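Listed next as structure tokens is one chain, alone, in the form predicted on its own.
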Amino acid sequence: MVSCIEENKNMVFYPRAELASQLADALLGKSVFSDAHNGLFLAAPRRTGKTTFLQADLKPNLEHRGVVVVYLDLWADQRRDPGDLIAEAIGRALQPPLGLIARTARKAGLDKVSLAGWLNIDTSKIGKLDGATLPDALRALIEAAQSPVALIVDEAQHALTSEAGETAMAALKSARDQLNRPGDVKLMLIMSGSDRDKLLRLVNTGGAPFYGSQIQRMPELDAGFIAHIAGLVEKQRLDLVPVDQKLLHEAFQKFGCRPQFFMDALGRSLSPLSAISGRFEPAVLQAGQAQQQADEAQMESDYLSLNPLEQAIVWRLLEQGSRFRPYDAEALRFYHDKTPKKANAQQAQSALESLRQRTPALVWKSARGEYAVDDAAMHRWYERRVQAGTWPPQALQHELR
């Protein structure tokens, strides 16, 4: 029989009640020291449990506090602007309590009902925000609703890909600053990136609409995870107790603590199928040790096939980091010292929106005109290799023939 963990891998679900109750805490004001109310600022690596906290954990435990809360990914669909996907988000929110409202207005033989006597809302173009701005939007929705409101923005660092999205983001700052007073707060911002580069553009500058506010690092699954699991495979599996976690720590931390990739392999390593003989937990570090590999292998790849001034960039941009400017002087002379030319501002913005243009694409850029590698991962690989002397990758000669 198929194990357990094989059959449900994709549905083990590990709860995180102490943070989330933590951060509710602050968003609602509750934490003395906290700047949570004015906006929650959370970065964490693709694929590591992010999403998953945001909509398992936090989402259900405002909702349990009486609060209103929307949710929307920007990275759902990358074709849409991401200023209509905000709007689009509030007014699928504002509908379930605005239709009650539009309904008993009909009822009573009106066309128009005014809402907390400010805002009239034309009952068939319910939802829809036409000419209302975001901030009397979500003053709508917390009236209606007769409650606190928390607007979840995952991937929230691609909304400075478009003007209309940074307008959306200074639009929601605005409805903070107007709706949140001392000790009451109706509107609370939570902005969530897989990148902490892109999303410092939206905090670091006095420009940015959330200058002040800070990036929190959200923290990585831990020991507490790899218990979970462990529980779960001794109950199914009593020829296997004790299991080893420290191993299996390790091997989650070869798989960059990403739970997807690290239960696949816990699954296939508990698999009949496998044909292992004796402790799994091997096989899973194994299998960990070479994802590491081959995710390495693939940057190094994508990095050897560019061109020597892509190459120079690309270098530039993981030094630098949110520093990187593309065409200053100091920067120039970096492309002029790595490369055989000398590099002028017109090819390394030419060299630039190559890298933008790749399948995947190698660099992201915001509406600004600010550039970062668009896989945060990058950076440590870069990190590694240059703390194991190994950097810039050097082509095999056979590849130069």
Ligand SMILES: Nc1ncnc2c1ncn2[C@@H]1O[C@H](COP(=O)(O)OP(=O)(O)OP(=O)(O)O)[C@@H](O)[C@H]1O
Given for the second form:
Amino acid sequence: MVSCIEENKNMVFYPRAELASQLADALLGKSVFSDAHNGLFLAAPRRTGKTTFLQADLKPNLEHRGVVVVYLDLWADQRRDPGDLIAEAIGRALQPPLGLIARTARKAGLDKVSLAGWLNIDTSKIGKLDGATLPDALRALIEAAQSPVALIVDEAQHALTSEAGETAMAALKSARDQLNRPGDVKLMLIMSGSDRDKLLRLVNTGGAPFYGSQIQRMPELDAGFIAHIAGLVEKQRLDLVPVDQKLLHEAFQKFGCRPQFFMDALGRSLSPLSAISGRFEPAVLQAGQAQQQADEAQMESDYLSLNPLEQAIVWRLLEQGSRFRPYDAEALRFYHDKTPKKANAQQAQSALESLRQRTPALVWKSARGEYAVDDAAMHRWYERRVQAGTWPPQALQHELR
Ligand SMILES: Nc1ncnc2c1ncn2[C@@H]1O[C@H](COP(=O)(O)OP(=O)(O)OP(=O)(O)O)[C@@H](O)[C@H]1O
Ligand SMILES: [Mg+2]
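How about the form predicted together with the named molecule, since we already have the form predicted on its own?
Then the entire complex follows, led off by the chain already shown.
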């Protein structure tokens, strides 16, 4: 059973066809009360299935409707500039439809082809996008493929960490405005990210590229996923019928709705080598609880390893979220209250910098100087502790001092 689950990923894959279909309708402007035709911004925590959903559910659904889908992950190569990555992905998508036109043109001795009478493309440079702006390239793709185009940008918040990335985002926004008309959507933009706070920077201020759009939380894998997994277990282990789906779902939530960790614990609990004699579900739940505790212990120890000013800054970031301003009077007063020494803006700045430079980084900064905690899971940890009255974490006082 375990090896079967591990070996055959397709078998474990739980398709989310309904969600894909709803989102595709919204993107194509078919849902009256949705703004998705202006851009769909999806946030969900790390490892909860964003990329899988975009690639294995949404992409095929859109393709099935005749849409050309360009997918790119801005995290795939962090050394590359996000602006270049976007341009390259569009260039790659342009190749197949334009290749044919270009070959015909080259055979006829032409070094430029004219597309739909308005865009001249250098046949030797197709795919490199030399000189062609992003809106022009997207328009060329739509014309050449004779179909609408959806651009899926995974981990889109990464675009905000460089000026070229920001420019690319602004160009995409302008392309959307040029190409789409009410009831006639030619360019769909889907941006996903693991951190709502960071994605917000794309939409929440007057100067943000997609000002006015909303960030939506991508739903977590639900009871349907658990039923799917339970079905697989029951098929192979008749002795375990019926599987307690409620308990498994509870365990899945303890794992932060992250399938990978959940499946791993499931596999271990079902293994003939495990020492479990009774039902396997409570063991999975227990593993979930242990994982949650381990995650939180790690965050606590990271926090406690910071100096007082750094701790105060992280605290302020967690408390303020996207309202965080690092050096305003209130922030400085806050740092002052929480630390033994009075901190000035310069000290706060170098503390912020050292929080960014740590490995792994604790703080994220956009090209425009906006900050967020790097790991959005810290917000949940913070809120849980505030609710439980255990914030801030205290270092254990050693008797021998
Ligand atoms: N629908 C699904 N059915 C089964 N397993 C899934 C499904 N979606 C995701 N997973 C599993 O969960 C893990 C994480 O998925 P994925 O990489 O899509 O998440 P992500 O949110 O994009 O992660 P990251 O934050 O690292 O980019 C993978 O091991 C994947 O196989
Ligand atoms: Mg991903």
